[in-house]
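A single chain, nothing else alongside it, follows as structure tokens in the form predicted on its own.
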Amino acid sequence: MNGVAVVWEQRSLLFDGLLNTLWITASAMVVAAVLGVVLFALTLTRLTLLRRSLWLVIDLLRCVPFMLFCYLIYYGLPSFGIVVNNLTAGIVALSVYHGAYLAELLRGIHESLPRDAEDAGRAFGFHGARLVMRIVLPPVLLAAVPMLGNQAVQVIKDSAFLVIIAVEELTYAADEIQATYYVPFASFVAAVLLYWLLCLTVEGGVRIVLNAAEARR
């Protein structure tokens, strides 16, 4: 109980850290979802050298450990003359990394459903970003609901790998608690209930979603 006693006198260090991932994580999502809508559309050009490059740096993305891509943003970026501060250089992580897999997920999904829509856009003039805007991104997002709140389960995950770089987040804040009173059970498992209230909160908002859109079908 002794631990327990101590996390909970610290329990305004962890609920800054949880405010902190929060954010974080907030702003990581709404940056990932837009780049990675941006990335999806720009792959149904028909222009194949533009498509296939994209599609490396997808897949070179997405291969790239999280920590490794986190390491590059904050210390490789200083070698180009572009220095950022730890919070940034880790928004900016989670934002291109995981909006590449966002992009990948879209495509996917895109992949999967019935080209009758766009043939009947195509034939009524819908043709580049109006196609794209009005025809191709409703269904398909529409239909990624479920896997969106599972990319955003994955980055309140992966926000915890920002204490690599100092980043005051909610895994910083339980470390910081077992390192100045030792006590790593008590606050490692009070962080890991954090992420997964964070968790269920995601989850929730997703049956939300799901449930209004079922109701309007």
Second form
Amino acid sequence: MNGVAVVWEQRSLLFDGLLNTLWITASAMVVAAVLGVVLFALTLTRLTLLRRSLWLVIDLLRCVPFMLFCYLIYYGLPSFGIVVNNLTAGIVALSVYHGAYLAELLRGIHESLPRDAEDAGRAFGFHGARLVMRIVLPPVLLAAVPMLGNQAVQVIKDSAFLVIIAVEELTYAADEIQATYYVPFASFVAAVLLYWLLCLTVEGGVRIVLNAAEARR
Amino acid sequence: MNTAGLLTLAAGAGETFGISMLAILLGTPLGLLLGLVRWARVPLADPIVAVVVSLLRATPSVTLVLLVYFALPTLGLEIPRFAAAVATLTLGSMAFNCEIWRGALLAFPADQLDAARACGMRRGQRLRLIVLPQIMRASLPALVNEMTLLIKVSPAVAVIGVVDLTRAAVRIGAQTYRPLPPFLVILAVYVVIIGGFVLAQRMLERRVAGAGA
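What I would like now is the form predicted together with its partner chain, since the data block earlier showed the form predicted on its own; can you produce it?
Shown next: the complete complex, the earlier chain at its head.
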């Protein structure tokens, strides 16, 4: 097929898009993870008002479509006097959005784990930040590893939405090739296959980490 | 934002609602069909379904909708925007629903099937009278959760020019040079719709958990 040949000729464009998707996803995932852990740790506070309002924000974010959130960040930040380029806006949007999801995910794990260690920690005089850092977080984070993989797949998929604010990621590259040479089938199928490859890699990576963890136990 | 703007948003909300509902109505039973194919290990079809589901689950909706809308015509299949939008969301939710149904099917206790077989029930009867009613209840919370995910990715259809709720807001923003007000209005609309689904899911989960206990 002619389209395949054209896409192969333009492979460097596609490859650049793939690399951009990769590092946008990776950096957003790192920031989201930090944000998620911090948010979750803050929600453990005894200050009811702070805890309630944090969960309100987290629940609210989880009810917003990512594409809309992306527009809100891109058009909204300038009205607060913060001018960012589209790439930064995209990474910020991905990080904050998925940070909220990760906080919720950590809460679910925390609720499913036994509280014994926490009670024992309190009895030994741990409280506040030290209790959270030393006693509460370690088992929660350990149990979160497999789900972090799922979240990374979600971030990869949501990164395609950044095409709407003209971030030059994989879907953008495929659309460029499609628009220039009119080979929609080959270029989008190539993009889909590359997304598949990315997601399979993440899933495989999680499996390897889990197996290694299992073997060490 | 004026009355005309609000009307545009209302039309967009209708479009989003219609596309999402059609995709849910099509994607849920199609997912069940694929789940059954995998559960029954239908020769030839089983590995194909497994690969297609894995592929679809990894594909961003934006990319998929572009593929469906721009690539099908090159295969001689001209389809309107609305149909491409419904097809895209259906394919995505079908793949996720397949895994939900399959999970419920795999967790289904085999002794019930043996008992049904011993009572002389045929395959179709076993499925219709024994398996389906139970897996439907078990899958419902997960299926509702998938519906909220579908609505959350539905703005993807805006990239092919479907004027859904999100694109309607973009349009008004471009006309008035003030993008934030329409975005904040539709934010509230989405939060109400998706929040409604989330609450429904929590209620269902509680009821299913209560029934199981």
